[in-house]
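Next up: a single chain in structure tokens, the form predicted alone.
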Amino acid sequence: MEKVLSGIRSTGQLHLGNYFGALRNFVKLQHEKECYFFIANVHALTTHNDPVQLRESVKSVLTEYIACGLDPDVAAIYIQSDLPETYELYTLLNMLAYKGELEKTVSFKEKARKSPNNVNAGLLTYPVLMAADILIHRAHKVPVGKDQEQHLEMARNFAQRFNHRYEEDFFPEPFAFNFGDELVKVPGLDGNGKMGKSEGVNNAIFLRDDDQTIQKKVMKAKTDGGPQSENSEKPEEIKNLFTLLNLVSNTDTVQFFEDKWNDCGIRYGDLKKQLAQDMINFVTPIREKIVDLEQNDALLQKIARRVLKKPVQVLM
């Protein structure tokens, strides 16, 4: 049977960028795959090194994961920190990763820009300790959202690079995993970019946040001044817009408003009323079971201490 893994990072509250880029797949593999989700909170360190915050993000996330619809009695879930073998297979492929395209990553130069006092040596070799994360169960697919495209090729090249230098075929290539078409890339409210925790926080619809907060985020969201022609293509702001509507309301209400687009009859305001609608109905289920499963620290742990259903095998 194929494995899966992929995990996300324990830096905060999750959002819908990270339940359509990531998780709805998760939910979907966990039947038919053999399938390991963690929780990176050694990931997190990069960025995020208080502990006392660090502790929550892990508690937040692992109730989010479970109140998305992942099982911990069909899929193995556990926090990325309880498994030290990674750190070895890490240490091995660290020999194998090159400094100039550690430094030509996306995720290594957006991050050094915007946090040029924070360049550390865990943020240059993240992507060999995502590899690690992969190689480590030999998984074959990863479920993940378009930008880390990169990072996958980066794990297959030092799964080459291993295979190469000490025994053939002895991890499979891993590869990024989505039902649809294409990777998914879920843009944030600010027009540009895609959505995410450090981009602010109105930029994300979080998977706690309330009916009033999804509302007001919402209709902040940037627009322009409408469509100038009769089937004009869209600028950026306003294809995101569209991209989230896609993605919780039904084909009715996305052909209405694309029809109004089309027409030159589109009022923003009547499309971000039914986007934070569609938003609110699709988030509260969730919600109100985060809300249920932070009541049951008992289950939480117990979920948290199981081991994998499978041991490591450990390398040398």
Contents of the next structure:
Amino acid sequence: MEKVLSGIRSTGQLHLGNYFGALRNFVKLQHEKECYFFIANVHALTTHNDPVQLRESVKSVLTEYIACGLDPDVAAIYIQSDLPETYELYTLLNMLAYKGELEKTVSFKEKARKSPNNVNAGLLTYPVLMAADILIHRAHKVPVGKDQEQHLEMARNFAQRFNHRYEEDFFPEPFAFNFGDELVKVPGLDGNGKMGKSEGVNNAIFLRDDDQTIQKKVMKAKTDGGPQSENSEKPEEIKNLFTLLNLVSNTDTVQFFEDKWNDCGIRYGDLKKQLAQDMINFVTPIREKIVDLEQNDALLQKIARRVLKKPVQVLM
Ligand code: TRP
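Output the structure of the form predicted in complex with tryptophan; the preceding block shows the form predicted alone.
All chains and molecules follow, beginning with the one already shown.
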């Protein structure tokens, strides 16, 4: 059976970008394939090195995984640092990864530019550790967002080099995967780029956000002066609002606002109100589960321990 693996870094709370880019696919895939979903707490260390926050984030991502519908009865759910064999493979793969290609990685360049004082070797070899995460299970499919495509390409390269040097077909080549075929990029609310934790608090809608917070963030989202002529092209910030609407609203609602845009009758206030309401409807049941689960440390411990059958090092 084909194997599926994916993970999310534990660097803070998860948001709608994580949900629609990754988690939604995890939840669907778990019933179809042999699935491994983990919490990338070692990858988190490349940029987030506060030990107290790191522990908290591991617990919070685990809670969010379960609240979104990952089922420990059908998928293997674990914490990256609880599978130290990953580091052994990482060491071997490091011998097959070249400084030049690592330095050219888009995510590396971006992070190095953002934090010039913390360009650590772990950041440089981030794609190698990610390849080890995937190859250790010999996974074929990796449900991730569009921003991870380059990392997957590198994982295929490392797998090929390993196979070539040591044993043909030892590792399968892993591919990024999305149910809708195209990889999804979920935009943020500030007009450009993707929804992310580090792009400012108002850019992302977190799965834990309450109704008022969602409303406030959406009402603040960037808009322009409105369409100047019928059927015109949308500027990026408006396109983004429509992309988000598409994710959380029904097709009639989307069509209604598309028509309003096209005949220049659109009122951004109405669009935002609708978007906020549909986001609230979407997030509320997840948030309620998160709040519930978070009280239950014993259950979370049990879930994290389940696959590896040993005490969990980092959870609490
Ligand atoms: N790089 C991924 C991200 O930032 C997280 C990650 C680490 C991952 N290792 C992985 C994703 C292995 C898929 C497979 O979202």
